[in-house]
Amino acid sequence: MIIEIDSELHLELLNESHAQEIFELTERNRSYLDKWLPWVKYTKSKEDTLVFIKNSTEQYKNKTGMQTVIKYENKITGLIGLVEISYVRYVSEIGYWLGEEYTGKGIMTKSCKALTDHTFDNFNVKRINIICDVNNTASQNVPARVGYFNQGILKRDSYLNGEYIDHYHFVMRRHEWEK
């Protein structure tokens, strides 16, 4: 599955052939990503990346999640996906990351918009959530630019690098997206 965004940018369903390139991108951006993402410290080899890919493939088969690589100029620049799809609550959550060298180009904003379209078109959900660290302005700008609503702060929502952190909770509802 490929979601075309423009002539230079598309999303591609995550598969095992992406493992080496994703691991290399993670390695190059380890100190940048570690500030925001708890999984970085546990990704120490290509095999760790393959475990993530296998788990993501299983989620996709079960229709409980979906991960895609972001390809810009035919290079993997990051990932964006549906961390969870809950058909009981009719809700999904988008998670994403981008290599530092690819920030500031509009890649993530376009990718988030495309994945939001794809999610509402292909999954029976009424709401999509995006959770961003209150200190990560770049991450917060993505849902804000796409038109998501900031619902407020989730206090002490997660534990990262030895401390509790707060998250902004952004939301888009199907009926608001379709307007």
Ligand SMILES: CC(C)(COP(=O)(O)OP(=O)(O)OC[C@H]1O[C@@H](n2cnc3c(N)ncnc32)[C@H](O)[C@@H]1OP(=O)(O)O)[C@@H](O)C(=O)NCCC(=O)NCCS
The other form holds:
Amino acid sequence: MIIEIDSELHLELLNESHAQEIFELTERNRSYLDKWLPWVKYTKSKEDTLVFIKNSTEQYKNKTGMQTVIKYENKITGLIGLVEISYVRYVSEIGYWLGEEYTGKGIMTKSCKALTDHTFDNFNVKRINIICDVNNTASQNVPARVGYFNQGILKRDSYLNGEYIDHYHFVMRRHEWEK
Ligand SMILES: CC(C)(COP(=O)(O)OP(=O)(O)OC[C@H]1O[C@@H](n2cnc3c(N)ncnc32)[C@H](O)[C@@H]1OP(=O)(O)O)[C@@H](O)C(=O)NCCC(=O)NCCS
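Having seen the form predicted alone, I'd like the form predicted together with the ligand now, please.
Below is the entire complex, every chain and molecule, led by the chain shown above.
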């Protein structure tokens, strides 16, 4: 499954053939990513990346999630995906990251817009959430640029690197997106 964005950029359903390249990208960006993402310190080998890919593949089969690699000029630059899909609450959540060397080009903004389109077209959800650390301005700028609404702060919403984190809660609802 491929989501075409433009001549240089597309999203590709995550599979085991991506493991080596994703692990190498994670290794190169360990200190950059670890500040924001809880899984980085637990990803110590290619086998850890493979476990994540296998779990994601299982989720995709059950239609409870979907992870894609972001390919820019045919290189993997990061990941974006639906970390959960609930058909009880009709809601999904997008998560994402890029290698630092690929930031500043609009890659994530375009990918987020394309995945939002794909999600409303292919899954029976009414709302997509994006949850960003209140100190992570680069991450907040992505849903803001795509047109998501900032619903406010979720206080002490998670625990990362020894402290509680407040999050901004961005949302897009189906009827607002269709306008
Ligand atoms: C969050 C993250 C993906 C944002 O990356 P980013 O490069 O800032 O976002 P984009 O790819 O959308 O690029 C936007 C930048 O490219 C510029 N840009 C260039 N061409 C552009 C285009 N066609 N469209 C939009 N922006 C464009 C924008 O001006 C912006 O630059 P600025 O930061 O100087 O204002 C990245 O910082 C990251 O992976 N961080 C670590 C992990 C993380 O925090 N994940 C999120 C957890 S919630």
